[in-house]
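Listed next as structure tokens is one chain, alone, in the form predicted alone.
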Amino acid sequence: MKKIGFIGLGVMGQPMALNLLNKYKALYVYTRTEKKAEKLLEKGATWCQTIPDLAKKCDVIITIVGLHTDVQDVYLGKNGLINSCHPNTILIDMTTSSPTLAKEIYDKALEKNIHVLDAPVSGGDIGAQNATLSIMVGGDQKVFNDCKEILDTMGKNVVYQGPSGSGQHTKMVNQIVIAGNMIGVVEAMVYAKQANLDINKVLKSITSGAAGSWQLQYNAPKIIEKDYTPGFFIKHFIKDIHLAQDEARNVALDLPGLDLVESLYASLMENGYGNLGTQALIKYYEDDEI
């Protein structure tokens, strides 16, 4: 059986790693703060002090870290995975990152006979906990086939998208859709309030109709409850929007809707809301909320 390693135990990573541990009964883990690994260690995971330490022990290593720069460090740094893994190791980056960086990592890994998949996810903390994530995968088809069972342990909609970078490009598409959806949900709820409607009744009517969406089903109720716990941080969503904007500029594509949503979230960041969930976009419109 392949020995699996996991790097990054944040809001998404921890439940994903737990699902792997529950199935495979063994997991090697590393994160910058060991305290974040306590729950997994209590359940039998093995702590590794460094990335090279983990790399020496594992055949498959999964990463889901915070930022584009974190991906660079974890993969391309002096003590990163590309410089630490043995040949034929499979690396699966599930961070939302740059398609350009994904291709760079793939090419450098291939020089050392290391195989890389870019496999970002969608579904938030709920999807991570319930192993119902949508996972979009780029890389070599054979490597994807070899890892499909592992990916199925974390998600229910695992789709091979094409060559290296294709998973990240698909995630950019996903984030563009979410950006437009989120602003639509929030503006609709502000309108409903101003029209003196019962918001809960409104949601009952529209959630299962043509306006229905994941954001409406899961984030609109949080807005009503004034629950801004991050299933996905504003600061991380802005990072994703910037990645999509950069990739669009690379092909001379103008995305004015995405630019508008970015400006609203940037305003929230400037006001100290970066660690709230994306549903806190409502605060741009009404800081006394719904």
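The term rigid core refers to the most C-alpha atoms you can superpose between the two forms while keeping them within 1.5 Å. Numbering follows the first chain given and starts at 1. In this text, all values refer to a predicted model and were calculated from it rather than measured experimentally. Compared with the form predicted together with a further copy of the same chain:
- Superposition of the larger rigid part on its C-alpha atoms leaves the smaller part rotated by 11 degrees between the two forms.
Now that you have shown the form predicted alone, what about the form predicted together with a further copy of the same chain?
Since only the chain itself is given, any partners or molecules it might have are not part of what comes next.
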């Protein structure tokens, strides 16, 4: 049986790793902050002191780290995966990261006969816990097929999107849609408040029709309650928007809607709201300080 490694035990990584451990009964883990591995080690996972240590022991290695610069370090650093893995290892990066970086890693790995998939997710920590994540996968179809069972252990909507980078590109598409939905929801609610409407009644009228969306259904009620706890952090969303904009600019693609949403969230970041949820976009319109 393939030996599986897991790097990055944050809010997403921990429950994902736990699902793998529950199924495969063995898992090699490494993360920068060892304390975050405790729960998994109690349940039988094996701690590795360094990335090369983990790399030597594993056939399939899954990573989900914070920023695309972390991905760069973990994969391309001196003690990174590409320098440490044996040939035929399969690496699966599930961080939301740069499509261009994904292709760079894929190419460098290929020179050493190492196989890489980019497989970012959506569905949040709840999706990670319940193994209901949507997983969007780029890389070689054959490698995807070989890993499908492992990916199915973490998600329920696992789709092969195409060659290396396609998983990350698909996640960018997801975030661009959300950017538009978010500004629509928020401006509509600002208008509704100004018009003295009862927003709960408004939602009853509009949620099931052509204005309906996941964002309207789940974030509009939070906005009514002034509940800005993060389902998804502003600081993470703006990171994703920057990645998408980098890709768009590379091909001279002009996305004015995304530009606008980026600039509004940038204002919120500057005002110290990065740790709030994306629904706090309404503060751009309602907070006199911004």
